[in-house]
Structures are given as C-alpha cells and as structure tokens.
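Encoded as structure tokens, the following chain is the form predicted alone, with no partner shown.
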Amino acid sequence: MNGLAFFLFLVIVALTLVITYYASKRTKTTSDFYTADSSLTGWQNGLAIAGDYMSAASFLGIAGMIALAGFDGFFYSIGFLVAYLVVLYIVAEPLRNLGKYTMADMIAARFDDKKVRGVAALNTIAISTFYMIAQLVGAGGLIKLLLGLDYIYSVLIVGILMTVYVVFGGMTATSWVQIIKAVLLMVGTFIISIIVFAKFDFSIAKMFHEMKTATPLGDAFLNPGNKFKNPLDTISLNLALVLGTAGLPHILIRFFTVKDAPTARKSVVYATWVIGIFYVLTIFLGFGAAAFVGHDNIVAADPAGNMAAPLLAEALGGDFLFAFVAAVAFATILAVVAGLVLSAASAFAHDFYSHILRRGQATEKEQMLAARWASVGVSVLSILLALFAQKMNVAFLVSLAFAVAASANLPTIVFTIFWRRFNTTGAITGMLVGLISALLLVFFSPNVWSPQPGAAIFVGEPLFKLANPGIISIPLGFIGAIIGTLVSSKKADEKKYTEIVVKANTGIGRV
C-alpha cells in the first residue's frame, strides 16, 4: 500500500464529505435537489461541466489507449471534443428554455404524454447507469493498483461514497465536486504534461520521431488501425462519441443550474474551452506513457491500460506525483458517478414516480424521499454490473454509453424542437427504437462475445461484428422517429410547435 497515496485519498474524500455536509444544510427543496435552484453563474457551471465530462475514461481510458494503440487511442480525444459544438448550437438554450429539471421535461413541453415522458426516464436511467459501469471499472482498478484491494471492495468503496454525496447533498454538493476535481485533474494534467514535453527537450518534432521506436508497435504507433481495423468500427465509434453528449442526461441536466439560457450557453463556451485544453495534453499523458512506462509495465499492471496515467507519474515524479494523480483520478470519478446517479434518481423521482404514479400530486416531501431512495437503487444496480465489466477498457465503455445516448435521445431532442410533424407516437418509437436496437447490438457485439475464453464476458462468436453499435443503432434511433410519426393517426399539434419553437429560441414563458 502507498501510504501517501492512500493519505491523499482521504483528504479527498474528507474534503468532499465536508462539502456535501454543508450543501445538505441548503438542499431542503426538490429545485435545491435538481438543479442546485438553478444559482449557478456561467464560469462555474462550465467548470462543473468540465469535471463531469472529464471521467475516468478521458484520464485513465484515453491515456492508456493512446499508449497502447497509438493514433487510434487519439480518435477518443477529438470525439470527445467536437461533440460540445453538437451540445452548443443545437441542444443547449432550447433545453433550458424547455425544461426545468431533467430531459423528459424538455420533450414533455411539446408532448404533454406519461408515455413520453416514462420512455424518457427509462432512457436516461439506462443510459446513466451504462456510463456509471466504466466509472467504476476504472476506481476498482485505481484503489486495487493503490491500496492493494480487492477490485470488489473498491468497486463497493466508490459505490457508497457516490450515494452518500447524492442522498444528502443533491445538486449543489455534486456540481462543487466538479467545480473542484476540474481544477485538480487541470492541475495534475499539465504538471505531467509539462514534465512529458521537458524530456522531449520541448520539441514537438522530436517527441512524435522518439515514438516511432519507443513502443512495440514501431513506426505504426503514429498511424490509424492498431486497435480498430475495421474502417466502419472507426466511422461508428467517432458518430457514437460526436453525437452522443447532446444525449448524455449527467450532462443535459447541468444546463438547468443556470438561471437562463444565455447562461447556459456561456456555460458551454467555457466547459469547451476547458475540455479542449485538457485533451490536447492527453497526447502528452499518452506518449509518456509508452515512452517512459512501457508496454509491458502498462499491461501489467491493467490489461486494458486504464492505469498508464498513474503510473506515468509515478515514472516521472516518483511516489508524490503519483499518489496526487491517483487522488485527482479518484476525485474525478467520485466527480462524475455522482451526477450520474444524480440524473437517474431525477428521472425516476420527478419523471416517474411524481408525473407517472403520482399523476403531478406528490408533495416535495415525497418527491425528495423518492429521489434519494432511486439514488441507492441505482448505485446498487452499476455496482453489480460493474463486477462483470472488470477487464475492459473505461474509455471503451464509456464509448458504448455515449452510441446509447445518441441513439436513444438525440432523435427526439431534434425533432422536438425542428420538426413540425413529430408527434407523440414518433418520439416513443424513436427513443424505444434507439434504446433497444443500441442495447442489443452491444449484447451481440465482441465485447460480450469472443471465441477466446477470458477475451469476453461469454465465450462464443459474436452475431454482430462491430465493437461500437453507433452505425448502425444512431440511423434506426432517427428512422424509428420518422416512421412513427408518418404511421401514427395522431397529428401534431400546429400550435403548440409555434409556441416551443418561440420559447426554445427565447425563453418567453419558460418555467
């Protein structure tokens, strides 16, 4: 056990209990517990954006998979990127002009359906605890290559602490979380950055011809098709990662903080700013770690490489560069299954359970107690299916959630706010459609099957052969919504599209 470390993870975690203490004594309504009453300002709720997109999969995924497979590791970075120009000019200001807690809220403004708005919260509870699994991945890796635990006991570590953050400190203790884990992996990011480039001798030249030998892929490591062979896995793995933040709830659920829409949209320019910076280093993360920690060393110590960025710190600043870097890559998955749980519990509370069971009549009261309950069932739920999904890479998963999220919510966040005819029908067969069809295709897909024993969860040959189902699952979400609503009876209502599209543009009679 790293005793430094294992120090460093304390204070982290006694920081944080120490700000979700102090949010609990403000959240005492179900606005206090959703949005944090909407009180954020523009800068912070970019940087709590920031942190909540910047997972496990963008620290210890992304930096294991450029350091094991090169150029294809990078296709994870511009993704990841490019998809906040998505959320900016399409999604951002119509959201929080439409809704008011979570995302069924923003289609539920057009669709005033309890089938709609049911669909909706299936989704984002599975698409939330879909993400949730490769967070946890990455902890139960993080705490065992630290503290020497047991993947299942640092799996169940995270998974009460994330619980105790949301039951009792809701919104504002979670967006604080991210606000401070943004500027600690910020931090930690460009200390190590720097410390990578100095060995170079600062050349940029120099850094990309040393890494033609530095690994045993050779010249190959700068060129595409190490890990993905396959052309249409490389073209549905970049459709899955640029489309699917518009359709992530953890991030959707972040514009309601802000007061009003201009808000948001400053939120966004700083979160993208942020995000940029600190991907653009994870070429410098990457290349480390195949320089200075090594293939083998990397593949040791995690299959899947989730661990090169601590062990490159520890390479490169010995034991306290390497315990402030495992704390920082802990507090950035505290950071994020937070806000995961977060949104599911949302969504089952408010959407469900007060619209659904209760039919709008349950007080705050009950709403709070139902939101908090739906938080623990939804952590016990990840954690199970994170004990199966121990050997896999988080960017990789996280990949999956993201195809998931643009295929089941995308359609029907666009159609709502640009289609004129979209009805009732269309947005419940588009969302069933992109859910089922994106779920399904990753159960039939070489992550669940393989020939090899121990290469997948089951031992078979897959039905379907690409790693990513975004091709094929984003399409069937868009086509699902067309046909349902060119099949259905129901006509849309004229009048109420005017009335979205005049609030979705401005604001006037938002909530």
The other form holds:
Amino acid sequence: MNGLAFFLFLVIVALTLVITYYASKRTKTTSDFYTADSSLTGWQNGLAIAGDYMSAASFLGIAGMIALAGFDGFFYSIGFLVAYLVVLYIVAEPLRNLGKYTMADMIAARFDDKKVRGVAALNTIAISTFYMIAQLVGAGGLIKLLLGLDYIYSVLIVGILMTVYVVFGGMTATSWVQIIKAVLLMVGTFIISIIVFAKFDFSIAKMFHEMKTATPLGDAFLNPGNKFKNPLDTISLNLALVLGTAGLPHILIRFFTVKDAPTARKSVVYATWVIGIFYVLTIFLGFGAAAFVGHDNIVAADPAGNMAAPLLAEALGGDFLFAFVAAVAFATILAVVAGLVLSAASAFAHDFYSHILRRGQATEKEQMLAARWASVGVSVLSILLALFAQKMNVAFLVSLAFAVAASANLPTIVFTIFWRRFNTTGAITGMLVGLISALLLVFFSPNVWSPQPGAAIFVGEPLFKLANPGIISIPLGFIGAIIGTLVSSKKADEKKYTEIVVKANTGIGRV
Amino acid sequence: MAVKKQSFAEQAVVDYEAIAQSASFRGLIREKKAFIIPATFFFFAFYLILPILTSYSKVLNAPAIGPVSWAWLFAFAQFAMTWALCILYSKRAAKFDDIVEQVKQEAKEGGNA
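Given the form predicted alone, state the structure of the form predicted together with the partner chain.
Next comes the full complex, this chain leading.
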C-alpha cells in the first residue's frame, strides 16, 4: 500500500464529509434535497455537470483506450463532447422550464397521466442502476489496485460514502463534491499533460512523429481502425455517445439546480468548455502513457488499460503525483455515484412515492423521509449488485446506460417539446420500446455472448453482431413513439401542447 | 427574482393561447427555429462524417501537417466546432432572452386587463 496515496484518500474523504455536514444543516425541504433549492450559479453548476460527467470511464477508460488503441480511443472524447450541443440546443432550457425535480416532471407536465410518470421513472432507475454498477465495479477494481484493499471492502467504502453524502447532504453536498472533484481532476490532468508535452519539447509534430514508433502498433497507432473494425459498430457507438448524454438522468437533474433557463444554458456552456479542454488533454494522457509507461506495463496492471493514467503519473512525477492522481480517481468515482444515487432516489421518492402512490398528497416531511429512505435503498441495492457483478465488463454496462438513455429517453423528451400530435400512448410506447429493444439487443450482443470462454458472460455465438445497439434501438425508440401516437384513438390535447410550448420557451407559469 | 417568480405563480389563469398567438411569441419561435434547426443538422452531419469516413475509407489517413493526419485534424475540428457553436448559441440566446422578457411583459399586461 502506498502511504501517501492513502493519506490523500483520507484528506478527500474528510473534506467531502465536512461539506456534507454543512450541507445537511441547509437541507430541510424536498427542494433543498433534490435541487439545492435551485441556488447554484451558472459556473458552479457548469463545474458540477463536468464533475458528474467526467466519470472514471472518461478519465481512466479513455486514457487507457488511447494508450492501447491510439486514434480509436479518441472517438469517445469527441462523442462525449459533441453530445453537449444536443443538450444545449434541445434539452437544457425546456427541461428547466418544465420540470421541477426529475425528468418525469417534464413529460408529466404535458401528459397528466401516472403511467407516463411511472415509465419515465422506470427508465431513470434502469439507466442509473447500470451506470452505478459500472462505476462501483470500476471503483472496487481501482481501489484494490491502488491501496491493496479487497474488492468487497473497496465497494463498501465507496458505497457507504456515497450514501452518506446523498442522505445527509442531498443535492447541495452532491454538487460540491462534484465541483471539487472537477477542479482536482482538471488540475491533475493539466499537470500531467504539461509534463508529457515538455518531454516532446512542446512540439505537436515531434509528439506525433515519435508516437509512430512508441507502441507495438507502429504507424497504425495514429490511424483509426485498431479497435473498431466493423463500420456499423463504429457508427452505432458514435450515435449512442452523441445522443445518450441528453437522456442521462443524472445529467438532466442538474438543470433543476439553477434558478432559470438562461442560467441552465450558461451552465451547459461552461461545462462544455471544461469538458472540452479535458478531452483534448486525454490525448496527452493516452500518448504519454503509451510512450512512457509502455504497452506491456499498462496491460500488465490492467488488461483493459484502466491504470494507464495513474501509471503515467507515477512514471512522470513519482509517488506524489501517483498518489494525487489515485486520490483524484477516487474522488471522481465518489462524485459520479453520488449523482447517480440522487437521480435514482428522486425517481423513486418523487415520482413513484409522492406522485403515484400518494397522489401528490404526501406532506413535506413525508416526502423528505421518502427521499432519504429511497437513497438508502438505492445505495444498498447497487452495492449488492456491484458485489455480484465483480467479473462483469464495465464498458458494457456504461454502453448499455448510454444506449438506453438515447433510445428510451431522448425520443420522448424531443417529441414532448416539438410534436403537437404526440400523445400519452406515444410517450409510453416510445419509452418502453427504446428501453426493451436496447436491453434485448445488448443481451444478444457480443458483450454477453462469446464463443471464447471467459471473454463474455455466456459462451456461445451472439445473435446480434454489434457491440452497441444504438443504430437499431435509437430509431426504434423514435418509431415506437410515432406508431404509438398514430394508432392511439386518444387525441392529443392541443390546448395543453400550446401551454407546453409557451412554458418551455419562456418559463411563464413555472412552478 | 423571488418576487417575480411569485407573481407568475400566483396569477391564477395564464392565457397561454393568447401568448402563443402574440406577435412577439411567434417571433421568438421563428428566431429560435431559424438558428437551432440548421445548426443541429450541421453539427450532426459534421459529427457523423468522421466515423463514416474512417470506417469506410482510408482517405483521412493521409498526412496533413507533418506527421499529423487528416483524421486528427478532423477530430480537432469537432472540438473547434463544438466551442464555436456554443459561443454562437450564447450570443443568439441573449437575443432570445430579450424577446422572452417582452413576451412576459405583454402577458402580464394582457393577463391583468
């Protein structure tokens, strides 16, 4: 065990618990709990979005993928960033104007139907859970590598901490954990990138030139096609990346933490700058790891390449930088899982309990209690699942979350704001078709089935050849919503749509 | 801010139909559509051309500037595009906000009459 790394872990834990203590004193109402009373500024929320988004998959995963596969790893960086244009242009402002605590609020603002709210909440819980298990499994593996703790203890530590943040500090604590993590991550990434760039004499040309001989791939390292060989699979993945973000519940709930639509827009713009700069720097992380750690050492530490960034820090800056980057990676996981717990818990407590079960009649105190218990429940469930999922491929769970988000949530969000004829049946069929088709296609995909024992969960020939279902399931989600609308005898409420258009575009009458 | 929020919430009936029909609101929607629809088509196409070109051809593997190939330049262009479209939208949105203020003002006057 690395003593310095352990010390920095403790500092981060202490810091986040202090924040949680102060946040808990301010968390008295459901509005405090779910949205920090919508009191965040554009900058704060922008950083929190960035903190929520730059998950371990981004920081550790992309750096490793670029180090091992060159250009192909960079596809993730591009897709994750361009996705923010979809968020900025289509989703952020109407969502802020129509919703209160959850994504389901927005759809329920147009369709006054418990079923719609229920299905939307179901999607939120499904997506958050896949994403959370992925993060927890990653966290377990990472802490095991960094501190030498057993997988079970690692998952328990992260799980208990995330529960404490959310249950006691609600959205205020969660947001500040995300903000601090975003700043730490940017600082760490920046330092490593500068050192890497200095080693190449601050010359892009020299860096690219030397990379041609630095890896076993040779010249091919700099060209696309090392990792993604099937054209349809590449396009399918890119579609899910660019459209998934706008349907991710833990990102969507971040737009309720600001006071109005212009501030929501500003926070997306700030987030886009921070995230964009970070993803540009992933090139230095990846190239640096390939050149100064070496392919064999990266694979020896972790076959998927997830240790590339911490190993690079160690190679460049010794124990201190390694300890710092390891602690940042830990903070990264804490911040992201806290956001996920909050999004799943709000879907349970706000949508299922308060609106469906209690028909909006629960008192403020009962709602608060429900929200806190839901957070405990979600945490316990995801910790248990993560303990069983230890051997699962993390990338598969994350790709599943993105594909479900793009296929199940996005069509309904878009049609709710833009399509006059869209009706309740369409909303329900759209969400269910997207959810089920994405799940089924992944279940029959090479992620789950492989003829090679040990390469996937089951041994056998996959029925569906693509690793990512996006290219089929996203259109199916849209088609499901359209067909559901057209076959339904129920006519769309035109007056309601007019009201929604006015509200979404101006914020008039917002609760 | 809080006061303003309250006044709309307390206003029992908002005539959404009238607002939707007003010239200022229709102008807002027209301005927004004129920007968002073409911009969305553009960035979506620009984004998808990269994976399509890299998976069905090798043209982007040719060197562009020294050892840096066209694929990397195209990839960096995606970043530049995202930031540029962000700035552009922020500028346009300031104008949208002004129109929204106007719509709100008219709604308030009309609603109380």
